[in-house]
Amino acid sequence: MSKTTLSWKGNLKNNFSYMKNTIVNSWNEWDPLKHVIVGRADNCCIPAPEPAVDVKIPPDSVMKGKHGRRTQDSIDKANELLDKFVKTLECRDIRVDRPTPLKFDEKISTPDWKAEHMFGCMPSRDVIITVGKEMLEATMSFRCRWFEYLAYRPLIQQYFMEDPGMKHESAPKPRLTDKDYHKNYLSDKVSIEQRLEWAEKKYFVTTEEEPLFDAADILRFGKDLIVQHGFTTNLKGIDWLKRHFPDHRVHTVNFPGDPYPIHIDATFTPIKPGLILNNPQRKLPKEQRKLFEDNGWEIVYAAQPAHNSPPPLTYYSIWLSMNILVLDPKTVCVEKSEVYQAEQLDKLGMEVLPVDFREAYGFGGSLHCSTTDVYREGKMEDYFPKQ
């Protein structure tokens, strides 16, 4: 039996909390969950011009042109959600960690550009990923996430002296040049049609430079990664990733109806062994549901977002509906306005436990996004034998 110990979490008042050693293990999106991160809204900033950001908001946003640090009150707001989110999960026995913010809203720079400042801790899914017994930082490719890492750091370094068997990487920094951003697509007169049709010939914001890739473009199947190519990932960050996990099979995928390619999990969803949510407006390709056919996976368009426009200050999709954290194959925690989205998962078997968190969508997503899986019950499968 692990020794016992008593840990402090950082901003949570009067919450002490008893705690076993860390094991880091998960494999796949729905096995059992019994430890993950939380991400904070503290210090959150809306991200200053920069080429990951111009592409990524609407010329007609009412973003368009905003950033800094956003106002206490929606940041008191957004952290009040996350922790009543933490309070569902301990309710379940899941053991909750969270990141130490940095001073996001101060600049930073490297040799070789500079921003007026960061981003924030809330959406830790984007940063890093647990593969089994390894946890990886992504390269990012937002210049304001480039220093994001260092929000996790004290915890990994804690896993890894409790956990022998963890591996701790990460992958190679970027540079950020201008070189990795192809200029046409920054111009206010690129229109959504023309964003389309980019998409189907897989002609994205970013370059092939150098490996680029965000963690919430990965999904995880067992012995299979999934890996969507778009703003935040591209073909050199997917050939990295082959590389570095060559025990896995890395699949390349891509949703053509999406004129915003960023992250993988408001698109396709895996909720048990067998069975996905697809976007239907961003309808994976014939050719790639070829994998998941031919080894029985049923493929089933979600249900339509409850709201015809995000909160106020945000720019993520409506399509934040679909961005659920299972807790195991029976359970899944939706957002609690997202109720079209409950009512399909309730008749797909699911128990849906519901979680206040739209005032949080600003901050970096929904449920999914906020979290990153430390240790999930089972071990490697392999649910595609027929490739």
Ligand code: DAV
Second form
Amino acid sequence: MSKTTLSWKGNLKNNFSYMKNTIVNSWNEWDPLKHVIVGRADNCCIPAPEPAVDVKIPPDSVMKGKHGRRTQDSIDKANELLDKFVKTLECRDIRVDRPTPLKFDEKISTPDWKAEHMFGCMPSRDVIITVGKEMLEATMSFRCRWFEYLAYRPLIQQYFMEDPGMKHESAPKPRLTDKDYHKNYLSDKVSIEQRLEWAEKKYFVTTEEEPLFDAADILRFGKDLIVQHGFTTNLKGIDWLKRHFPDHRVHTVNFPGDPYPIHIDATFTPIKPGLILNNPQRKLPKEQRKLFEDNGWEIVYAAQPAHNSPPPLTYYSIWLSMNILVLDPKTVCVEKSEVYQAEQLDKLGMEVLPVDFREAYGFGGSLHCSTTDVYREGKMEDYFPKQ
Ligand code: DAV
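So the form predicted alone is up there; where is the form predicted in complex with delta-amino valeric acid (DAV)?
Let us now look at the entire complex, which starts with that chain.
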């Protein structure tokens, strides 16, 4: 890589030694990060009622019954925080690209359904996963997120032109009719206890009508992909991933204890080879720990979050404290107010970069959610030879 002055649209003109040529390559969650996509908050909406969304919002949440474009003030604030995060990454010589927001506040429809608005393009991690040289668009499982991949197409097309080895793939778009959702989940009367019992039995809101997965349910460990079966990813989705990635070993995991199992990235967070943080309220079951223990991986329970509740108008839990971005096996970005998580990572020998982000949580999560790897150094390795 050479020192160069670049002027990608949306990037600062600066003398950082960014990657000059586009190369798509990322095999795990911790190798040195050199090129990443960071989302934007523009036009972001609180989605209108639909089965998958209704099940995610607790009955007593202030978001219940609210929908529509978020306030301009909150959008501006989230964009300010995202821009500052981008600068932090660029100062570390990481090239950052940004999606092209759609008019998320417009109505959408397919032959099967209509939705009042879309969602947004802040949590890019949910939509696209990079596995080696491939960028794969997930099926998604919320109707309001059906068209979200379009916000990333300008970048993906650019990478396709610039890197002759890059593979662009898109999983089959799902119908997302009512057949995709279990009816008995769709009532405000379902208690948390009932949900926990169902989660324990691996009975989630999504049916097995067709393959469904969100990209943020997948973690990359070189040759092994660890995928959470829950609200946003069903077993057919995981089977689709197995057939799509025949050179990988795809493992299904569950985390009983989570009444709203959406995305793995506030539950199970690899830090570097041999070390994973696990949410202490969502413990990986004994039989599923074997793969990690047999191969010398240590699973450490994450520190308590610094807050008792998420910020207003946020879907996600206080465990966004664990939703950190690893820049390399010695450096990690942690949300600034999450002091206990920062302290734990410091004690585990990591350099911690605090990033002010809490007021952007409502737009779709924290530092892991809002990013998608394009290039990390390194290649496919086998971290679990004993299995
Ligand atoms: O704990 O509410 C957050 C997942 C974000 N991608 C939670 C899950």
